[in-house]
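Encoded as structure tokens, the following chain is the form predicted on its own, with no partner shown.
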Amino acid sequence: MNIKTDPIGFFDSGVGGLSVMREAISIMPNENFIYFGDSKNAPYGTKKVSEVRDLTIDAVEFLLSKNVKAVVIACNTATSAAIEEIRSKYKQISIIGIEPALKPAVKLNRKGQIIIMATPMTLREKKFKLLMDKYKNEANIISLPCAGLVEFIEQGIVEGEDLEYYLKEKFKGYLDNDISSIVLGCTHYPFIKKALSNVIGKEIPLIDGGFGTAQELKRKLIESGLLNDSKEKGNIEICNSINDDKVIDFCYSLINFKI
């Protein structure tokens, strides 16, 4: 059996990793995927950390029932909260976690303040406090949370009026000053893009961790022997919690979605 056929499993904590899996199917074309987002407890953002972290773990136990041989954390608050527990529990998988791209916010060195979106869980966890340290020094970096974002998203609301008034009112404190850059801590909060540059401007930079992550992957597989080197177009495979047809479909549609 050559297990550089095996997929690769991403895991979120509803629709969101997918805006990551795209970019890891966009460089990988002819890996395998399978995809499981668990809607039924979204949003993890506003959970307490054992839960999501139990909630992380039942994840990647059925992505290894799937014989995957890698497994991607597509989200930003199971990452802050599991990804050590998780990387010390499967020592026989490569892991891949995910975090807010402050890095090339930082280096752009554009004039203003870069604000991070992101989910109250996250931006209260050690793992990003220890983010905002490494570069406080550097740029003036401002964390937004963001409660009730993903819920729209998850309901397949990615643009129109009451999107737009929410981050509208998110936004109140900010938009008379400059922005340097917008850092989207949340997976799901690329499918919003369109909606975010309409009401901050679209000469601002939003930046997100999607392409980095699929590199990492990349290179993860490359060092131990794994990618795939079939010439044919991989397969992809959508697994949620919620199993219902329209959900699934959604999934499938994210995976085309202009952003």
Second form
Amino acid sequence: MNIKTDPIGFFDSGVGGLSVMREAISIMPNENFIYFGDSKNAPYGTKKVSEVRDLTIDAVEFLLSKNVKAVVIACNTATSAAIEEIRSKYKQISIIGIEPALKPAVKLNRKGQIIIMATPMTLREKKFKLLMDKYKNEANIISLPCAGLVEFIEQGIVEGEDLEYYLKEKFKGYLDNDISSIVLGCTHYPFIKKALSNVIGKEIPLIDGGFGTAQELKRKLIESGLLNDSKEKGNIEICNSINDDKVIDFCYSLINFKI
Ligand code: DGL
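For comparison with the form predicted on its own, provide the form predicted together with ligand DGL.
Time for the whole complex; same chain goes first.
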């Protein structure tokens, strides 16, 4: 039996899902949270789908062993590879996934191309194709697979010359066109917003799905009567498959990181 004071479980291939969990903490500070990052196996976006599916199931099992009342797959890649299977396997609990926030980008209705940055797997899978089908007639949308970008953030690099060089190379063919907005379709990317704005221009909106996912989580908890009504500040526990103090400290710093 799940109870209101049980923690909410968050999972990502590494540290990226903290960009989603921090939004959930800000709207539900009295909830208890447990985060599992699989940094040992990151990045997921260039692996085989079956491998990501297995790793995601293991992670969900780990979170369930911690008595979580809901699970957030705070990883676009793992969501696209495994959400259907996870939802049918664990019917007893709310499972919330994440996908690139294309809808708010289309709604902005700015002139030019919407560029979706994500991992190669996210952009290749069926879930993304369905999303594209929904909006492709309403806007000019470009997919930009960013293999190699997650590795910077996993190493703690969120700004600096090397990162900006990577981004400049990625955006080479696009900087001369009008860019309407950028969709950050990987939960690691909100942490590099500053470097990205330096490269593409500060006026271009950067859109991520963290806040929307946190709101969806809150809705689900209310719906299932599991919202914690305690008035006290909740606990935050962070676990990582690299059980090293440096990694864990970096994770805690990302919760308060000024994006
Ligand atoms: N944060 C993951 C996502 O949202 C990164 C995937 C990876 O490890 O490549 O897609």
